[in-house]
Every structure is written in C-alpha cells, then in structure tokens.
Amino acid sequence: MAEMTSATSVQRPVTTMQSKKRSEMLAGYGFVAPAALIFLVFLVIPILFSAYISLTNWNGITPLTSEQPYEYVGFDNYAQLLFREGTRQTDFFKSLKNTVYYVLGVVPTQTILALLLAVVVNQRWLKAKGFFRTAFYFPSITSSVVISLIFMWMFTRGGLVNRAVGALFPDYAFINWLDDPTGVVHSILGLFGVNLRNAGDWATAQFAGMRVWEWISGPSVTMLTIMILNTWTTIGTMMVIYLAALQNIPTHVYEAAYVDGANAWQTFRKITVPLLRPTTFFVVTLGLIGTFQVFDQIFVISSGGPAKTTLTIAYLVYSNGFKNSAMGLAAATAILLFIIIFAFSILQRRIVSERADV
C-alpha cells in the first residue's frame, strides 16, 4: 500500500508539468495565429496565386468566374522573358540591366553615407544633435511623390540646376536632365574620344536583343538623378538603424582602444565596423529588396523612358500587367524578380557576414 501511494505521488507532477507545457503550447500557438492568418491570406496565398497565373495567359481583365477566363500555356510566359527572341525579351533585359545599375549605386552609396552621418550625430561634441538628426531623417518620411515632382521641376529645362550651373558658366546651354538617355559611362569615355558604337565586332555583338555596348553603358543621365533621388531619401532610416546600433556598444571598447593607443580612424575600422556587420548586413538587405522593387519614383519621373534607360524590373511588371494586359507575364516577371532578389539577398548574406568578427 505504501509502495502504491509513492507511486502515485511521483507520477502526479509529471502530469502537471505536462499538463502545463500543452496549456503553454497552446497560449502560444493562440498568439501566433493572428500573425499566422494575415502572414497566410496576404502574402503566402497571393504568393501562390501569382505562380498560378504566371503559367497562364490570364489578360487580367476577364473575370476568373468566367467559362473561358484564361489558358493555361506553362513556362511560355518564362520562355518569352528568357530565351524567346522578340520584344518581350528586350525589355526584361533591358530592365534587369537597369535595375542592376541601380542597385549597385544606390545601396552602397546609401549605406556608407548613412554609417558616416550616424556616426557624425552620435559624437559628445555635436551641439543641436536633435535638429540635425530630425534634418537627416526628414526626407525618409515625406511623400515619395511629392519629393518626386520637385526633384522633376529641379532638372527641368528651366529648373534650378540648369540656372545654378548657367550661373557658374555663362556659356552653358540648358537642358533637361530627365529627358537624356545617355549611358553615363559613354559620356565619360567620350570625353577621351572612346566610342564603344564603332569598337568592332565585339561590341555590336547582340545578347537578349542589345548590344554589347549597350550592356556597358552604365545608368542613363536621367537614372542617375532618380539614383541620386532615392539615395538621399534612403540615407534618413538606415541612419536611424546606424544609430540605435551605435548607441548599443560598450563605452569600455572604446576606452580601451584609447589607452591602447589607438587614434579615431583605427578605432573607426578596428572597433566600430565590425560590431556594427550585423546591422550592416541588415541595412544592405532592406536596401537591396527597396532598390530591386523601385517603382514609385520611375513612375512618377520618367514612366520608364526616355528611351525606355529608367525601365526596371518592377515597373514592368506593372506594365506588362495593366498596360498590355498580360498578367500572366506580369505574374512570371514579379516570380523572376522574386528569384533574382533571393539570390542577391543570399550573396551579399556571404559577403556581408551577419556575426560581428570581434
């Protein structure tokens, strides 16, 4: 009987503590599901939808309730995009090209920017810390649009950079910068009598329906300034990250790098940028993902011209799908981008490491 009653009495708090765990798993899962349900409806389905349609001709208008709203063709959409001579294929190489172009000069410009000026704010020394923070973040919170518009009338024939620089040099002639689709790199070897047009075979040779010399043209003038646009409205929020991180780093680091002897720019690069590679990994990756799916500013500037040099992936899906009404191509356009942003995201994952090398 004794022998019973310990028994009992030891298998009772198993049963409580497993009692316990499922009431806790259960809490759990209760507060999740809410985030779950939205994460499933809004991104996880349409995600899923969008595959479907991407192997279909679907115009986008015919209501799917309709007897005959769309055909189902495959991988055609992703044939017409990748191998299939022909328009289609143009401009989704022309688009990645100027997409690629502008990632590789906003991101790193607006990140080395924003590290500088966080760490700028961040100094003992700086008097009016307030103001000149709020001045640095100030165009990350006003309307892309708005700040659109006046970025257009400023590169206008008439706008103010015309009379700024008319101003330095009497002689100059004025011009709009947002409708000038040369290759700022052509422009640059031009000044040197290069010209990649008359270079021979090499650089006529065609590839996706674009010469080599095209391939290597670099931004347009007027991409540039959408470049130089998006940056200094960019720079404002990965500076506030710059500086919750900086803020986060043991004073006694520094303290002991300065009995140790070490000056500011040693301290910078041996102490600083390390500690700070997790949340500069972090700041590369939003701006990646920002930059590949820009849109608002090309549509509102340039709608892709002049010459289609501002065309980017994103916004031709939006053309592809409610200009041309081919939203299954639009659909495989949005899944290409989708894959291409993955694989930029997982290669700069390894050059930017997110442990910091302390």
The other form holds:
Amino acid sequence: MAEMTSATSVQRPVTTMQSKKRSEMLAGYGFVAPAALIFLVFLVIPILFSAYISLTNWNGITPLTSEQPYEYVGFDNYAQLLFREGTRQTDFFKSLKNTVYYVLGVVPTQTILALLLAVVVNQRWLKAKGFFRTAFYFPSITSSVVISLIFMWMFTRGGLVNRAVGALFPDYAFINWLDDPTGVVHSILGLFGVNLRNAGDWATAQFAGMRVWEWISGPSVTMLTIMILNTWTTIGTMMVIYLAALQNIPTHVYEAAYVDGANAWQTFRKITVPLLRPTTFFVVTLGLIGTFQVFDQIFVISSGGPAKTTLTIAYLVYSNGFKNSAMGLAAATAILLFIIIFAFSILQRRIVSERADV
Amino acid sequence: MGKSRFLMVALAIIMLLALSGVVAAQDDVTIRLAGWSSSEAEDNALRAAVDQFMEANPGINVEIIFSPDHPTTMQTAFASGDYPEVFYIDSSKLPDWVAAGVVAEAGDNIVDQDDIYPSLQEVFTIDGTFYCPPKDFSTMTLQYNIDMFDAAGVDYPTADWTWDDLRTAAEALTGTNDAGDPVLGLVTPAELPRWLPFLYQAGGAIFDADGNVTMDSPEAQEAIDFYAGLVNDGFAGAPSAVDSGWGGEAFGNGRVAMAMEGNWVINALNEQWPDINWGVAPLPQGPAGQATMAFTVCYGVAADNAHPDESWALVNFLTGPEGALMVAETSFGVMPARASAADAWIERFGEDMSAFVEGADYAHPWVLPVGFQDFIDAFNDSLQQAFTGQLLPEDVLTTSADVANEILAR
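Could the form predicted in complex with its partner chain be given as well, to go with the form predicted on its own?
Next comes the full complex, this chain leading.
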C-alpha cells in the first residue's frame, strides 16, 4: 500500500513533503477506521464493561436502566472464586483443572498430528493430494454442533465405537463414554492397585477446595471423548497453516541437505522442523487460545457433567451468568480466564523465542 | 444548487418521519408475547388463539416472538431495559426474575382465580404475592410397558403401589433383550426433580417451615437410600446406562420397563415410538403417602410496561376458563391449569391418562429460591457418583445440604 501511495504522489510533484505525509496518514486511518470501529464497539467496550461488571454483584437480569441495578462489591467476586472456601471456589478450581488437562491433551496432539499430515500431503509422490487435503480439512469447516451430535451417537454405550471394539475384542466391557466421571490417571493408578484409600496422606490433603487426589485425576473418560473430538476437528486448520509454511521453504535448502547426504528423517528433523518454528509458535498459540475457551462441544455433549468433570472455565462463565443469575461473578470468571490465556501466551512466546536464539 | 437540493431532501425526510409518527400515534397498541416454540402444531394453536384475541379486541396488536433459548433471550432483553410486555416464565426461573423486579404482580387482574389448581397457584406465589397465571402444566407419573409386564408376568402398577412394589417389579423386569442389550426395570435420571417426589413421599422436604435446610433428615435418608439403592442393586439406572439421552427415549426403545416422565412423554411416545404399548399409573406411595412434581409455565406481565391493561387482557384471554378449554383441545400432552377444563383434557386423551390430571391434587412445585442452581448441581453431581458407587447415598445429602446452607449464608 505504501508503494501505491508513493507511486501516485510521484505523478503529482506539486505536493510538499509534509502534506503528502499527512494525506498518507489520513488515508491510512481511513482504511483502518471501519475495522477499528468494529473492534472498539464489539471488543474493547465489552471487555472494559465486563471488567467493570466483575466488580459488582449484578445478577444479569435487572435492567441496567433501572435505578440501582447492582451494588459495587470491589474484588469480592474474585475473592469468592480464588480464596474463599465454598462451592464457587471449588467449581472454579475444578474447571481450571479440567481445562488445563484438556489443553495439555489437545494442543500437543493436534500440533504434532497436523505437522505430520501436512508433511504427508506435501509429498510429491502422493497421488490424489487434493482429495486428502480436502478430507483432512473437512472437519474444520463443519459445524461443531453437528460434529458433536455425530460423536454423541458414535460414543453412546451401544454406539459404533463400542460395537466396533467389541467385535474385535469379545471380552471388552462397554465403556459409557459420555457418562463416565472416572479420571484417566485414576484408572491407570487403579491398574497398579493404587486408590484413594491406600495412596497415602498426601492424597487426602486439601488444596484450593479439592483433595490432591482429585487434582491428579487426569481428564475423565467423557472429557477424553471431547478431547478426541476437538483434536480431530482442529487438525485440518492447523494442517493447512503448516502446509502453507512448508511450501514456503525454498527447495534449495532441501537440495543442499540432499547433497550433504542427509536422510529423510534428518532432513525433517534438522531442516523442516526448525524452519517451521514461527509457524509452530502460531499454531500452538492458536491452539492454546482455542482450547482454553472450549465451550460449544461441552454445551452440546455434556453440559459440564458427569460430576462436573467436563466443566471448563468458559462453560463456568456461561453457567454463572445465565443459569445462576450471577453476572458479576461470571464476568470475574471471564477476566480470570483472560489473564490465564494471556499468561500462557507470554510464557509460550518466551519459551519459543529462547529456543530460537540457540 | 447542491445545498438547496440537500435541504429539500432533508425536509421531505423530516415530513415523512413526522407523518409516520402521527400514524403510529393513532395506530394500535402492540403487545409483544415472547416464548419458545414447542411444536409446529402447538405454535399454530397459539397463533390461532392470538388471532381470535386480536379480532375480539380491535386496537390491540399482538406480536409473537419465539426464541429457542427463551430464558437466555429474556435475560438479555431484561438487562437492556426494553423487554416484551408478556412472556413465558418457567416456574424454576420465577424467583430470579421476581428478585430482579421485572415481573408485575397479578393483583386482582386474574379472571376467576379460584378455578386455577391451588398447587399451581402456589408455584407462582412468592412471599404471599401471586405473580402470573399458569399457561398449562405437567405432572410426573409412572409409565409402564404393558408388553414387558405381560411377558414377565408382573401385575400392572396401581394407585396403591408402594415403594416395595416398585422395587419388586423393577427387579423382575430387569434382564436383557433379544439383541443381548441390558434392559432395566426403571429409568432413574440423576436429577433432583426426579428424586424430590420420593423425598415428599417419605414425608421429608428440602426446607422446614422456618426455611432451614432439612436435607439431612431421616426421611431424606430413606428416600435417597431407596432411589440410589435401585441403581446400586442393578434394577434401575440413568438413561445413558441404556444408550439413551432421556427417560422417554429409554422407555420408547424398550430398554426400560418403567419411566417417570411428565406429560411431554405423551406426544414423544405417540410421535416417535407409536408401536410401544404403554400405560400410566400414579407414582408409588411412600411411607407418608402420595406425592409428585408439577412442572409449569406461566404468562408473566412486564413490570416496566406501557400497556398493562392490554397485557392482562391478553393473558386472561389465554389462561381464562375459555383459554384453558382451548389448551385442552389443542394440547399435545400438557394439561390446562384450570380444574374446569380437566374433563375436556381427559376426554381428548382418554381415561387411561387421568393419573396425570389427578397428580395436580398432590403435586409439589418445582421451584427453589434464588441462587439454588448450585444446590441442584451439587445434588445431581453427587447423586451421579452415588450411582457409580464412588459416593454413599448419605454423602449426596450432606454435600447438597452443605451447599444449600452456604447459599443461604451468602
């Protein structure tokens, strides 16, 4: 754009340097204005408003036009969520625990799988590339609600998944995927005979409204199902981003590697992965933000159940605001979610840039 | 030239606006009626009733607004300060909305209020103030699969069935079907309103007369032991245990012999599972006699309302004695809220369904104080864990009683 404007100004040599700069500036703001306005009205103002609401006890119903729709309560909502013992604290930390397990499960899996898929569909020897690219990308452009419903049919107790596994292994006891609050780590510990009763005193110690034993539960079976669903749907988008980056890697780098006698694995490990680092940063950031905000699949499939093991922070925001009529609390929860995502993004940026320096 | 042209256009626009303002002032009063769409046929019935009202009351325009997630839509409308004049209120939402000051008191605006079932009036009465006349209602009854009872040689449920009878029958009806899938005697969702009838049948309650939480009473213990015991002994289970999303689906698919659903199950079974051969009985009697739950929705009138008289006229038209008859005639299961229209409903649906209507005499309202969603969640979650054996039945009571006390202390 800068080139274009300077090109036009060359044709009009009358304009002085200063007025040229000013008109460029005006044009710039002019082009940015519509987007900035939308950004302001639909993002900045609501964010500031919810930050303010989080300091009140507004129930979300009383008209804001009425005389005194809410009282100012300072940081009471935050105190309830973080420090004061009770259901609200327990629910918040439960949702934090569930969300973190969800993020830790989904983000690495989807990033690695997306990279592998991108490398595969980028191979020259692959026939019907278009077909594979479309097939892998398809879940990403399908409505998440529709996919959630299909997964619900597949994963019901008598659904496709259980029947298929049952046909392969006749001894398999059907898992109630969508209604099983057992934590995966608990199940694994159970295989070694470890349970709450014999694990030792550390397991029953309380921390932030929950026993340590509950903290280490891992995602529940139902959460695991939703994690599989979400990984599958987002791989496509991530794959396309990787694919674009792969095609940007100049062929001469690969040729050089070939001349130096690098094999396929070495080329991938020493050339492709390092050159894709900026893309990986982007993909992981997108993944982090997306997974921390997971809502729609939970809303459709489990509504936070069974036994609150799929209660995520975003779902807690919704249920506090609309089911519990505590909009101030919901706003505080949302602000905390914002801080968490922000902190994780910064942290991850640090880690990636540090490694880039090496 | 350019300037005067602009002025002329501006003048024309201003005149047009002014004119339309005059027209609007002479025009009818518009009442917005907000609710949710239940089925196309029922929506058409409501539209027809509203058309009749508009015909009888020239000068009043009614605009029907359906939204799929009515409570959420209404909440945002309330918050904005500009909300519909008349709207559905689900009984469970009434305390919140009344506390927010958006619902007008009924006062003496209701036509022939005594005709409305007392148990339903109680639902929409908060601190002695009656707010809104019920649109219609449902009660929970026991549905049973006649073929499965015949095959197992078990007598059909009757009005004098006790908890023991229910348990014995559920045990006898539990087994596997031809495809080898498990079949349960009874479907028991892990939800508070499904368990509450048992609490009331045992003589317990969530609160005593002074508003103290009595979830840890011996009666509550008896009720939870019975309900969770059915599941722990394998005669009953949540819908998901038999591959279903809700009790009606489990019942319709023949995976349970008995279900405890409300009137909504009638249309669902007739439409989606027409082949199933089923009957209806009242819920069994507990140690303290009969009890069931009433689920109901009312027509609320906006507190901040420019046309209260017209709004009440519409509400009375829809819920008055004639409106109740109209509900009975066009209903797809739900019952009119007036005793005078009960016979019309039974005539339409058959004598077999009378258990639903009789439930109105001993039904308890499904309504809890403001902020009790946490209590419902705590109860449901711990009951779910009691079903899988991770918690004991008494843990459900202590957990939910703690949460209830915490909410009251807020």
